[in-house]
Amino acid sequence: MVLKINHLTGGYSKTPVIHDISMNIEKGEIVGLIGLNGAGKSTTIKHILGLLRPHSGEIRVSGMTMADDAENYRRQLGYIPEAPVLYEELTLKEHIQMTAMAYGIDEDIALGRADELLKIFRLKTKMDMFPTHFSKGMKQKVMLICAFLAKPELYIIDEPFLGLDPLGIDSLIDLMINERSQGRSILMSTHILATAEKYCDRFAIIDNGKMITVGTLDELREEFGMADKNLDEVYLEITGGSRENA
């Protein structure tokens, strides 16, 4: 099991934002984390990343907790945030080199892995450029390149399709499917449910800080008595949301 969350309660202060969250991600699985804005997705992700300390409960990644070995724990994770976070004073090549250092990867191996990713995202000629010259979509692609060259056990991707052009979206989906085929796992937070329905193995639906359910689409249909409904319809029925705020 790559990720195991047991009865997690936590938030940014003494007042909890998420309550008694439990879920697992198995090896070689893509799980969609779905919820309205403010439902608790980002808070859950920050706890997994070790950026927030739980009020109670436990998170294990590849069997270990942050308390066991914080450095090795973090090396099991690759995080791609919704908004790209790059260092303006570092070139694209230097971002790759920094990622290699952070994950303990030989620089030549990292550059070799990055080479194919640079071709995929059409950034091979941009290695010596600084982020100030990149569009938002290009910055997002740099984040993807750095995460995928690290080859962690678990990718955490927050709204991965925002800012990407159609070719970038297709390339990202291909990469995720390839990583899954190699036994790596992905937790993907997204509002684009039609895409999630096609490529996710299971779905974790969170609402008002509580995990409502986790399962395959067929399991969700059966649980809530919604045979033949698509993910969008099942989700809206479960949460009582509307298409305007979903």
Second form
Amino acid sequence: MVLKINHLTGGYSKTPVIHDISMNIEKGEIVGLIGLNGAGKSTTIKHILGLLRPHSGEIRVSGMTMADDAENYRRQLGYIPEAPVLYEELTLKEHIQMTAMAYGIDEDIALGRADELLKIFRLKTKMDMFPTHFSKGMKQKVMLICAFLAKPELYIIDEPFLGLDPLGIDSLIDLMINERSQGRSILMSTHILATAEKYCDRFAIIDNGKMITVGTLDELREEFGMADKNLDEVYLEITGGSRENA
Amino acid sequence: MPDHLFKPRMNEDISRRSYYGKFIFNSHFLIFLTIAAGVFLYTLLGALQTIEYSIWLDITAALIMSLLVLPGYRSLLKEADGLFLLPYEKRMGGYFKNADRYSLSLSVMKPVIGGAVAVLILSSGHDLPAVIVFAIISALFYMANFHIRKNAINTDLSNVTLLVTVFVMNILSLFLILQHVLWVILPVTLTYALSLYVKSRSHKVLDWNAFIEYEEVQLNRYYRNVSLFTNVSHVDKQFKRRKYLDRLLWKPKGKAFNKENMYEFLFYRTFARDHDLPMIILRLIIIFAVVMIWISNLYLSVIIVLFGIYIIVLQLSQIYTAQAYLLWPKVWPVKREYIQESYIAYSHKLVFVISLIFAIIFTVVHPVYFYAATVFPLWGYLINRVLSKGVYKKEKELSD
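Alternative state: the form predicted in complex with its partner chain, after the form predicted on its own:
All chains and molecules follow, beginning with the one already shown.
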């Protein structure tokens, strides 16, 4: 098991934002983390990354907790934030070199891996430029390149399709499928449910800081008695109902 | 509504200035300023007693005043104003009048002090009426330049070109009226012509974006100036590619290409590509070198260099602060201690080079006492250690 979250409660201050979250991700699995704005997706992601300390509960990545071995824990993770976070003073090539050094990858191997990714995302000619001068989509591609060259066990991708052009989305999906086939896992938070439905193996639906359900689309349909409905409809039914009850 | 908006913003700006003023004008700096001002006045008055009138004195006085009669404009507008104040554009007159008054008051000390120095310089070779005309024209320039520069924001005119034009016009006019009072017609004509030209280029409606951007630049400039003396978290860092420096930038190779060296790799680039920092340091070195050469006193030279190194080291620590709080060091599988260790390695090397430059200048000015220069690298090392520790401590407290 790559990720195991056990009864996680946490948030930014003493007031919890997420309550008693439990889920897991198996090796070679793509899981969609789905929820409305403010549902607790980003808070959950920040807890997995170790950016926030849980109030209670436990998170294990490849069997270890952050407290066991922070460095090794983080090595298992590759993070692509919703809004690109770049070093304004570094070129694209230097971002690749920094990532390589951080993940202990030999420079030539890293540049070799990056070369493929640069071709895929059509950034090969921009190696000596500051990515901060790129468009939002291109910046997002830099984030993707840095994460995918590290080849971590678990990718955490916050809104992966945001800002990407159709070609970029297509390339990203291909990359994700390829990584899955190599036994790596992906947790992605997204609102693009049609795409998520096609490529995610399972879905974790979070609402009001609580995990409503986790399962395959068929399991969700069965659980909520919505045979033949697509993910959009199931999702709207689940979260819409919960809003009314709130 | 806009009329009531200015006062709280002005109070906010005044509070900001008084907050940072406490850090800038600390006891050490006040002592330094007092000594420096005393030495400056002493040498100036001494020089004026012996010096004979020459055209260079007029040029110096005109230059000082021309540099100091360029008041900045602070509208105190905020980004959201471009959206929320748009419907009130026609009722913004009161707001902008208040902004004019506040802006003029903010810069007034510079021409007053500069004027006093210029009057002292002009006391040699000029009678009282000539000095009075010089002072009146300077005051006229102060007001006119302010309005010209303010109006130019609402045009497509280049800020730099306008600044250079105004400066050249001022220095030429001030110099010429010192030669003959009838030249007074020139500044009046030129100023009037330039005002009319700028007005003719003005957009028909207020360019909110230009005014807001201008204000952001001014505020950022203020923070950058403050950051010369203390840490400022608000500075909006900007970077320049400077490709020509790429070859000089250290990069770990082979086995050294690892996480232990990654932050040092980063720090060199942060420094070399910082929009202002290298130039600020260069300017500080030049200023301190000029003062050292001018004063030419052994003890004061040592004090000046020690103070110069202190100010520069203070500048460098902002690089550490900027990096330590970013997202990636918290996400990457790299020990946080490496940031500190890399900063220590990088900053000690840089401070050593800067101390060495000061040591060379000192040795040139005081060749007999060259051995005194050995204290500079040592001072640089110690001050870097002390100041860095404060930065690490603050970071640790915040991360806890």
